[in-house]
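Only one chain is shown below, in structure tokens, and it's the form predicted on its own.
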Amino acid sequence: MTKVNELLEQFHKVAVSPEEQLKSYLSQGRKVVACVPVYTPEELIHSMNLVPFGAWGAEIEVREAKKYFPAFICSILQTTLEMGITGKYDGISAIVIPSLCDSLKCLGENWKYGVPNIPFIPMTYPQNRNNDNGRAFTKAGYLRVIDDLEKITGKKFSEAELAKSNKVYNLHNQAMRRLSDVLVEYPWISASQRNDIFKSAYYMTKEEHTTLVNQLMDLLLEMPKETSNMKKIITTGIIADSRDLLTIIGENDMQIVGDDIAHESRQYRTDVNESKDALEGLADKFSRMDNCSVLYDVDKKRGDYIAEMAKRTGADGVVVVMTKFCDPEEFDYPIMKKKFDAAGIPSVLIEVDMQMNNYEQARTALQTFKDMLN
């Protein structure tokens, strides 16, 4: 048990103080590239002996970024720009920003003016992705990123090295999928500790993180499985890493038994087909991604996907963690709610913002939801 707690504390330290991880990599002479959500091609960056480093904003007050953004825009992007302007990312070689929503497009353009000392690299994805033209478009986008990275960092791209990185990331995906299933059997691991494991992955090399995750699972599986009377929930949304919100979930005796969070399990659902050429395989991976608000889906299958997850895991209900001013998530919600209702799965909507300092409304909503599940 001591070793388990040591590993959980290690994940926690990385999750709450990524700046220390960044300083450590820079002190080693490593070149670091910031990766803005979602689906930035980390494999490309990793394959060039660069360190991919997550840039998902933070729970901070926004001041400088207000000069570039209106108040009614996603706080993830506002706080990411704020951190860039105030020097939190000083030392990194570049930042890669995808264009999967209108707000991300604005972040990229504003970054060029607000943080001119850190080069901005765009990653343009197609929405009609699962066809030959879509895969070709994605590959062209990757080639643009590679060209920019070579010019900025002096590193050289190699298909052989990308094939190795694809394998590294596949192994990490598999470990994270297995972890989500294993943690269901150990309800004493809190929602905050679960989040620490997922969040820390953005600030460590995938080899390091996979090793720690596998060590944790091996230790857990040596321990007896437990049952509890906690209410089982599925979480869905873009990000759900607020300490206050996660604490409230724990205080209401709720256990997260699965998630459809972009910051968490959505990252790990799809592997690269290693039988294909490395770059083709990476483009093919993106073409097969689905069930996400920022990925075009004419059939709107995400609600069905989450309902099926709830049934498979025995979840009592779904908690929708809505990032304020996130248009893609807001558009998805009414359709998902109808799917949940049709499947007889209770759900509750919790609105979050990285500049929130009071979660009493969320507390009341979750307390009421828990009572409804009893």
Second form
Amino acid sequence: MTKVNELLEQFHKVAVSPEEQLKSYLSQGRKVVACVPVYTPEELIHSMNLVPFGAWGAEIEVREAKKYFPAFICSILQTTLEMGITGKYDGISAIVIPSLCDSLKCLGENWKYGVPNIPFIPMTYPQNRNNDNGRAFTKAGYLRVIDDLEKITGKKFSEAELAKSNKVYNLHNQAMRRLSDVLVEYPWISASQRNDIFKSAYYMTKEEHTTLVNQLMDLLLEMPKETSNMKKIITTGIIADSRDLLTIIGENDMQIVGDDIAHESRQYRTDVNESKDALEGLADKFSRMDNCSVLYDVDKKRGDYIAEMAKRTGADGVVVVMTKFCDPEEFDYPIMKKKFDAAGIPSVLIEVDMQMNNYEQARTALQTFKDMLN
Amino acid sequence: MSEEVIKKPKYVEDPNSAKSKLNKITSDHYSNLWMAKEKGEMIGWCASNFPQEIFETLGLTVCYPENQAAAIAARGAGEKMCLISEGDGYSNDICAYARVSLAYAKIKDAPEQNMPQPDYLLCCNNICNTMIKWYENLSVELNIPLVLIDIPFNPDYNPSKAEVEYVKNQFLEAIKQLEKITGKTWSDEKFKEVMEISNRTSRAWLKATNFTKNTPSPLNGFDLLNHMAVAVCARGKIEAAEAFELLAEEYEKAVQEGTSTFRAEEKHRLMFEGIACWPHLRVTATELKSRGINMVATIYADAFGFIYDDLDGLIEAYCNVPNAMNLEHARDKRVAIAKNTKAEALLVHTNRSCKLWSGFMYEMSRQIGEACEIPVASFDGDQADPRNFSEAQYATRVQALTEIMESNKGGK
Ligand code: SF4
Ligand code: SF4
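To complete the pair, please output the form predicted together with the partner chain; the form predicted on its own was given just before.
To see the whole picture, the full complex is given below, headed by that same chain.
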């Protein structure tokens, strides 16, 4: 048990102080590349012996970024830009920004002028992605990222190294998928601790993270499984890492038994097919990704996907964690809600924002939701 | 005065004027739609920047939810429609055109501007990814097929070869998909003809809009916002080409005769950035006119001028629409327009609906202001939701710009 707690503490430490991790990488002489959501080709960066470092915003005040963004852009991007302008990313070699939503397109353009000391590398993905034409375009996008990385960092790309990185990332994906299921049996691990494990993955090398996650699972599986009276929920949204919100979930005796959070499990659903050439394989991986608000889906299967997940995990309800001003998610919500209702799955919408100091509304909504589930 | 009542002569629009021809094209557009629907033809709902050459060649009848939403908003029903969507769970944060359109798809009646329900959807995201989300939802709600041509935002100055290739393949695929959906067949010959007419329309449109470079300008820049509807929905039609050619002739004549559709003394010349605030069009226009400010420059003029020689050129033109360009390219285009039209100030509409248009506009407008040495001011508004605009704020910003323009002139 102490060992489990030690591991959980280790995840927590990394999750709450990414800046320490950054300092440590830089002091070891490693080159670090910031990776902006929602999908960044981390494998490429990793394969060039660079450290991919997650840039999903932070709970900080926005001042400087207001000179670039109007108020109606999501706080993930506002705070990411703020960190760049105020020097929090100094020492980082480059930032890769994919343009999967309209606000992300703007982040790249603003970055060039707001943070001129950290080069912006754009990654342009196709939306009509699951066919040869789409895959070719994804590959062209990756080649461009490689080219920029080579120029900026002086490192060299090779297919052989990428094949190794693809494997590292596949192993990590598998560990993270398994983790989500294993945790269902150990309800005493809180929503915050679960989030620590997911969040820390962005600030550690994947090898390290996989090892720790596997260790944790091995230790847990030696312990007796537990049943509890907690209400089981699925979370969905872009990010759900607010400490206050996670605490409220815990206070209301809710256990997260699965998630469709972009910052968490959405990253780990799809593996690279290792039998393909490495770069082709990576492009092919993107072409098969789905059930996400920033990926075109004419059938809008996401609601069914979550309903299915709820059934599989025995969840009592779905908590939609809506990032304020995130239009892709806001468009998906009414369609998903209909699917949840049709499947008889209770759901609640909680709006969050990284500048939020008052969670009273969220608290009341979750309390009411819990009463409803009872 | 005697008992006699002096009657003003009633204004009769000359049916041979470009304005009335353009208005007729717009009204015919809607009546043709209803006729087609009655005849049992399939109707498409189409994104404003979807390559119209495809459906013109196939002889399909389509209409434009963006135009409809603008018309509904201009006629005062923007809020009513937005509230319907919000009642269905849509956040008031998403584009108001989408909220109006999703509401219309549901209630199927808006006396302010009705149009037939669709049998299929044509989406192109070169103006925004919001378009994709909006059309996905329409497709699911109405249970009809959707054809998407994905034209990504281009982070570089010009589209790459890979992008042109990617878009071209989708263009060809879209033709196949549409042949299957509608049963119509493609003709290369007709395609050539459509390309010719489209180029002719675009050239005439650009020529006409370019007359604002004259001092004084022969037109009130707000006229362009109305005529734009034709540039959007009838580019491939010969009537549109002819009407714009006539419009250009009229402006030419007006320049020679020193007349203008701007019914005030043109004291100042302004560049307006962004979509019009349709629900407050009159207020926004009057505020300028009352100060003798004519709007002589807008990126809109360029937005629907597609000039190209062949299929690759066509694809490149669609990759190069204003909202798909990086900051530098978008800035340079505007700087060129502002200089060409001798705009003395830049007024920016920070449009609550449009994240892409407003999301890097602060930086871009700073750069335009510096490059052209003109003052810049912005105001908060929305193209279709009337709740996001404050008349007082608008007036204050316009007043501030006027004072700088005046003092700039005084100092010269
Ligand atoms: S997807 Fe949503 S949360 Fe993510 S960057 Fe875009 S608007 Fe922000
Ligand atoms: S206003 Fe902006 S977000 Fe809305 S449809 Fe037009 S370009 Fe897209």
